[in-house]
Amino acid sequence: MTEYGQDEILELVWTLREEGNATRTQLLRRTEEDEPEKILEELSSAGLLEASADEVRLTRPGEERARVIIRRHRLAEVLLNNLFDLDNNQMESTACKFEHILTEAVTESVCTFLGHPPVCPHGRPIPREECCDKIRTEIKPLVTRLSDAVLSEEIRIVFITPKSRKRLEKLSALGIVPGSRIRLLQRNPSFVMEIGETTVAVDKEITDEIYVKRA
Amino acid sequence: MTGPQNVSAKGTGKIVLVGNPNVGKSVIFGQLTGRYVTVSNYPGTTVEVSRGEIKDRGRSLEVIDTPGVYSLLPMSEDERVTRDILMRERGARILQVCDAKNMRRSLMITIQLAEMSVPFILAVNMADEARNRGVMPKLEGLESRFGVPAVPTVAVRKKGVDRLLPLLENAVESSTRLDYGRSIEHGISRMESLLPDSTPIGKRALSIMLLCGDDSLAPWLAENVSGENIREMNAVRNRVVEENGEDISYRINQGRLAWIDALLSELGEEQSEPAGRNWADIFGKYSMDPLFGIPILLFVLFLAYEFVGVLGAGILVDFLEDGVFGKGIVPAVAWIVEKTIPWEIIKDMLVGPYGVVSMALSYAIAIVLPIVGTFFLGFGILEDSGYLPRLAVMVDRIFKKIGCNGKAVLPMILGLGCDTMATLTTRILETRKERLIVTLLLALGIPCSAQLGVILGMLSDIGFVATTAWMGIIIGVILLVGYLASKVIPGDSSDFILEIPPIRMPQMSNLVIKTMARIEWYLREAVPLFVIGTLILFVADRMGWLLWMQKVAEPIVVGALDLPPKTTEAFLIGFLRRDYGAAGLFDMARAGLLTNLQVVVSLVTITLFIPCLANILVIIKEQGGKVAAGMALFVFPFAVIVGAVVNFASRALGITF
């Protein structure tokens, strides 16, 4: 539990941080953790926090661990709160445990799905990470959009979120699955894409809706 | 598992071709019966079931010719109709016509026909492609697999095709089943139990149809399934979707790709040397370019300007008017009518002013027919190269402000073929509330080969201008009534997803053919209408009607449309077709009784006046009476309005053309 307990207070010091108050009072005050005290003395043992007389500051690999913990709880909350609408209680109870069990992989691809929200529904601002770049030296295999995804490069359909059953029986019926490798082969006038040696143009809206990965 | 007893392998003389949309299911159909139906190089060129019959043998088959079908669980109007032939004509043999290209579109339909346990052959058609492709598989393992025979073909050169009667005769079920998984395969044969002992197509496509929540399903259920049963059919389908989710057919789907690219990998592909990029691949791309695309739509249009204005209402109506009926046949018969026919009402009636030769022949066949021939050809040229669908993709974005995706643009491009021709293809639509948006804007604004041919060889001779004008009115109105009318009808618009086809280099005998039978309809449909129009106008100047219904229309042609008393006439034939109607005012244009701007305000009117009769009967049909009415009372009066609305707003701004 010392790693959960560490991260609640590696996440309430980058909050803090945030609202100007970063310092040892307000967070004994605020955190909901038992042994704040003992957690505290952990982390400036592991390098991750350093505390002086009131201030408590993050190190740089504190900064790392903390941004990714806000970046999971953040991305929860979008989620929990666009896509399933619920209640302030519920969104942030969730939120706090998704922030625990995500894997990377699985952040990516949530970010990806939400359209890389730059803000949590409270109007703080979610940590980027290197998907939500759009300028790219490397390409890695990140799940993308298919209307984001590189012209005429062979990617894989990872997965799709189609509004309707109509449209996703429609896709299938043309071979259009998770799994099916394609290309995309233009996005203007309309989107247009090649599956085997068929060619089958679609709207921007369908391809919103299709997940690729580079294969 | 369902057995033979449901339909017995030697059955009736009938033969179904079914498959994907445009892997040549015509060009079969064409070659096995002799008759020809439109071939086409795009989906859905096939909307309505064609029959024929083959002689073999002293016995006769019939053949019946379906739409192309993507699943054989219906999403669209003209799938149903295919899935409906399959479970009505009970013991025929099934021709199933497979894309070699994309084999793994095809084979969805195989398992199905399958799991209908239908006896079934396979064309593997357009072997050629694939082999140019590298992408032709081996045929023997996919035979053993399912158990039935697969030939390759490549229809358009008849190679193959002579193999596939034979084998159809001596045709089997295939007793290929894939498994869905545990609960799925429960759900199915819980299903199979409660349904009735004898079923037109196998139990087990029934039942998956029924999992899949196909309510197109209702009417067999309801004269053949107890309402008990039909009570338990919702449990056991409940009890699937709580264990799968709904996305029942979607699961399904997915099954038989993965079963289907694992026969495939297993097959293997036949060794070949794929060809290069040609240049048909590299003109398709560039048709679809954001930059490439408009110009290249442009040229197009250029083109078939230059073929149908300039040649056809050109060169070739000179040379049959003023030539061949100015010179030779009206002059001809008038002679022979005076010396044999003493009656003077006669004589006037084969060669007057509106006379049946004088007018209704000359127009039909001097005026209306170059221009229609040389359309049609150019048409045909279009259909076959496969351009067609690509002009869907450049529109997609404008028809998403009328209601419709770029879909749409097939009908209305076909509307310059035969607006009645094409209301029917709005089947091809997925709702209702495109396929109305569509038939009206075909009614309304859409002008037919014969209409445009004429009014294009009336614009060639004022100019450039006066085309663009012309033309930049009628889009314009397009435009404007389809977003109106997408706000006021209720419904919803449907996904664009639309195959296009590679381009290919058009056949000329399948050119040839097309076009003639083109021409044969237009001659039977057209002729006996102008025939009756002229008769009409005949006795209504013998009777002096004609003066009085001038005198009527007035206030209206010569008022508000500033067009002389004259052009009432050619908007009264208009009534019966409205390129009959272009073709009385292309008349007098040439006799100089029109100023340019009469002849831009005249056309812009005649193109969006009321649609011809039989196109009216077609929205009937289509459509129901009210909603054929109304749209005939909103055409009618707009078109009117519109003409007004261009002549006062020329004139204001000193526009003369």
Second form
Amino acid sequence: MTEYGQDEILELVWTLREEGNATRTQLLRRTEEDEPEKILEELSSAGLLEASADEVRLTRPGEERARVIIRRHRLAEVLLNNLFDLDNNQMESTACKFEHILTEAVTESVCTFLGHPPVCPHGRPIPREECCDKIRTEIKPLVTRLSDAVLSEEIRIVFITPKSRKRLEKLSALGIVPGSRIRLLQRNPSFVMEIGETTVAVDKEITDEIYVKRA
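Mind pulling up the form predicted on its own next to the form predicted in complex with its partner chain we just looked at?
Partners and other molecules omitted; one chain follows.
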């Protein structure tokens, strides 16, 4: 069996445990892997999993490996949810593929890029790592929504995720495009940004779709 199949089973065991139903029956019912019993035997032989007739349990090494997989998958979901308007099925299937190409260094960069999210789009907790603890004293998110930008600080637009092409065209006509340097001047009663010699007032919904970083 491939490492991919083993990872999928370990990930499912973790998820079933969160749901309070980590049983062999549920695992076999939920998995989409071929020959899951054979994968269970491989994982047991490798010391990553303990399986009985009624229960499947991660060993310490299995716990560490599953933690890494879960973290990558859920960070991938957040990234895809924030960047693209995907439905749940598309997001899930793409995240499953994406998680397998993330190295440890790239995973940390993605986590920092996203602002160290505590949960995935489904509300499930994302395992924390050292980079998440550093945020309080050392690291600030590299990219944030315009809504959360520091007032009057010069920032640069990194990307925009508008809900419609019409909105994107309207923003482009105002010069609000990736690469533009702007300042957020106020949040209430509306969001006001300065771009060049022009000030523009927009709703929070729009500022939530504009991602920026310090210039």
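Positions refer to the first chain, counted from 1. Take the two forms, superpose them, and find the largest set of C-alpha atoms that agree within 1.5 Å; that set is the rigid core. This one's a predicted model, so the numbers in the text were calculated from it and none came from an experiment.
Q: My question is whether Pro162 is one of the residues whose C-alpha shifts by 2 Å or more between the two forms, given a fit on the rigid core.
A: After core superposition, the displacement of the Pro162 C-alpha between the two forms reaches the 2 Å mark, so yes.
Q: Superposed on the rigid core, does the Cα of Glu194 end up 2 angstroms or more away between the two forms?
A: Yes, the C-alpha moves 2 Å or more.
Q: Would the C-alpha of Glu153 be classed as shifted by 2 Å or more between the two forms after rigid-core alignment?
A: Yes: Glu153 shifts by at least 2 Å between the two forms.
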